[in-house]
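The chain below stands alone and is given in structure tokens; this is the form predicted alone.
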Amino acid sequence: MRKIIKKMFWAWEFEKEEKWLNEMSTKGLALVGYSWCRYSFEECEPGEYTNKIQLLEHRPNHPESEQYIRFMEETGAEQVASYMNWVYFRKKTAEGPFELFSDIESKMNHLILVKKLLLPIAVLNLWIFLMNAVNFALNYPSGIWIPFINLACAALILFGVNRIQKKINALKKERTIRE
């Protein structure tokens, strides 16, 4: 029996999303599909799967991504969903620990990739805010609040970028300690 759950996570909350997916697995619900804010689950043995999420540099159908996904499948992982450049993997828990990133550098590179996804969106929203603020102030004074939606979006995304940067800095510090 398929169960649909609608839930939203910000791009910088992928670890929180992973944790939630693994909690769902513990409850006997295995992820089988995803589209924007819509998770599809099917019943499974409680805790049967461990889930991981990764942002790829290219779309999943790009040759480099296809090669990586094949590599992951050779390790026993299964791609159960993708959305834009995000890929959802699962692996049988009984097969042992499931990690996508084996060292600090690969963790940092993934976080940097997430940051590179978010920064242009924040800058675009700031640019739209500036362009529309002038236009609305001159032509539609009663609608001057509308551009502030873009400003709020930019602020929210920059908040996420800041959280990602803090994780990157913590990993850099950890790397320095280990050296």
Second form
Amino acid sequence: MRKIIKKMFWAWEFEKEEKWLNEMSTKGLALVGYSWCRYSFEECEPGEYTNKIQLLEHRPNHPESEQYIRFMEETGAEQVASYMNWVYFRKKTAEGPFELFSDIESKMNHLILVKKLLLPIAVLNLWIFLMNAVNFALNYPSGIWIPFINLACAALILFGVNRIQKKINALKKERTIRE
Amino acid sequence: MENIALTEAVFYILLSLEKPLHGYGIMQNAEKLSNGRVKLAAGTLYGAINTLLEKGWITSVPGESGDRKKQYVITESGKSAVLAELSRLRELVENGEKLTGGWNK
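Okay, that was the form predicted alone. Show me the form predicted together with its partner chain next.
In what comes next, the whole complex appears, and the chain from above leads the way.
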């Protein structure tokens, strides 16, 4: 029987999202689908699967992504869902620990990709804020609060970028002494 | 030949490819060779394989018919990279052992 759970994670919280999905698996619910804030689960043996989430450079149906996903499948993982460039993988827990990256370099590259996804959206919101602020101030002073919605969006996303950047910096530091 | 240390993942990938192997085979082989210590994650392995293909240190070989999995094998330049790395490692081990002789209680 399918169970739908509505829940929201910010893009910079993908590790928290993985943890939550793995907790659901422990409770006997395996992720089988995802669309905007909507997780579909099917029953499984408690702890049957371990989940991992990865942001790809291209859409999942891009040839390069398809090649990568096929490679993942050869190693015993499977794709259970995707959303934009995000792919949800799972692997049977019995087959051993499931990690996507085993060195600092590739962990860093993944985080940099997440940052590159967020940063332009923050900049865009800032830009819209500036343009609208001028426009509203000159023409519609009573609605001057409206542009601040974009400023709030930009601030929120920059907060996320900062979280990711901190993780990147920690890895960068670690990389100066080990692989 | 560059003088730069190979990553552990690359070293074990190259060591695994004397005979053609596919990605999962490389993961298993690296784990076996290192007595379970080295667990190459698929994403890291995939990135390393692509870079090694670009550098020409490994090459992909057509798998048996009906087998869609890509297989890889080491090339001559891949072998000389391993040999260069081995002599670098030998130097590290020699110096390490020479200078830490009194460290073990």
